[in-house]
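Take a look at this single chain, the form predicted on its own, given in structure tokens.
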Amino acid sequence: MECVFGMVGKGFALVVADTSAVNSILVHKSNEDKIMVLDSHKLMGASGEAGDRAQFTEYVQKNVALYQYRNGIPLTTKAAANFMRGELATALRKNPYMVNIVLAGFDKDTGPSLYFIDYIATLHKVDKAAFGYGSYFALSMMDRHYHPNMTVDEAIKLAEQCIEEIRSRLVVAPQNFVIKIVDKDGAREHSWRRTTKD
């Protein structure tokens, strides 16, 4: 019953995921950080089955910082976005990623951007993304109150009220969620959201 989703704000983009590893009707960790700091300014939040988030996201992490490495300067969000496709798109005709991911990022030219891409390899660029069973309720909350320029406190309030519908209409639902943004300051964690304790 995972769920990610992010939002883009005013000068900022918020992600915000769940962090139970679950498989069948077993919860074996409530603390899993599902998302990752791919560099100073880029957050990538990922749903899908484990082991294939595990190693694509660290595979995409290891290819962003390399790149960086060998140019001297980082991939922009958009680049990196078109990275995470093309590799998605050639696994699929091999051997399939079930990864979905929501792409947040800040770059000094275009601002903050939030990319939607799913295990398909589609790939778009949209002001608010949600996957897993929570993203019913989180698009319907953020459809409701979601505008472009939100800030900081307005962003949280709302990712707060898409959890707590998540709590309290999904039969199984995740219990911690994660909080993270990206700014001109850079990527940070701002919170965790709990109901159970590690």
Contents of the next structure:
Amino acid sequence: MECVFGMVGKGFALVVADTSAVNSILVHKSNEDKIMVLDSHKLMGASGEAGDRAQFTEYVQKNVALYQYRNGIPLTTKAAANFMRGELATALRKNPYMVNIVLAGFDKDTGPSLYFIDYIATLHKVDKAAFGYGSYFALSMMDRHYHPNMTVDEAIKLAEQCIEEIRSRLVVAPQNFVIKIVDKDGAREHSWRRTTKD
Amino acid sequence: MSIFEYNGSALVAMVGKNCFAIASDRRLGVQLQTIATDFQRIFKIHDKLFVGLSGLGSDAQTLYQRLVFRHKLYQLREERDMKPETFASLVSAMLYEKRFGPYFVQPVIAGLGEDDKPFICTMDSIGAKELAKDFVVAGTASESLYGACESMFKPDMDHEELFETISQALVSSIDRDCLSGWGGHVYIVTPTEVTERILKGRMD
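Any chance you could show the form predicted together with the partner chain after that form predicted on its own?
Complete assembly follows, chain above in first position.
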């Protein structure tokens, strides 16, 4: 039911997530922000079990901040991705975090990057990624229309197409989506796509 | 579905005349869904030693990081690179350490030993070594690979013929396996150089 997807464009990376907090058949709220801003130039879209998601993302965010305080420089996106993978892998055989993550970041020297990290700690650097039932629609849509070095407008348009596809074809489609973007000017919320107000 | 078939993989290593070849597919999947078509399964430990890790992608990444750590420590202490036979014993020991909670990987180790003699071996997920003189296979396509390699292999091939043979064996096997594919990645290693090539097969 939860959908998170992302893609890399020319000088930016985009992460889109649904904003529903669901318990069985009840929608608790439809403005739950699942894309955490890790630091100035990183976005982490997370989907999975609600408690694990909140705990794990906050844990990662605080540790990323701690690294910056201790060392005076921020982590690169690749380093943050590997840190997350390490934490997930360590917990995997004790008390696994059921959280799937799409990490988007912008580094001055390497540009935008997107990382796919699933709940069993498989890490891979990708151009487009998606999790959840929505991934069946989002990935196919992106396979068809994505090309490298898209502009922000083209990428937003593609994200909207994916959202439309999820809305029309998924039986328990989420009501609202949030789009966040990260580029050289930082990580920020771009816009929402709502069907209901909360 | 078995945990070994979660991500999908295909690995093969072959021995030639003073050279060896190691090849893998490039698909990273989550059961039926393909996530990426450029996943790296074969890793260089040093110029004359390569290890391929098939099975669960996460455990392959964890095990690779631990192996690099152990090899770097060995290099610092011994001031030389590890021999392939030694490395194989190391991998076997590390896997058996987790006997009752194993890494879900099947490694394929290939290297040039003393006097540049080619060495290949594979092992199961708890470290049972299987040395071979001709070829070793691993992954979801292993049964097809056994057949293809058995029929195509000849002893003492030079590196060009070896490349052709291993490529054909790999591509024909992964084309018949839905969980592996999206091309191939082949490394040909001779005492003087390492050649890396990407193959294009059925991209599905």
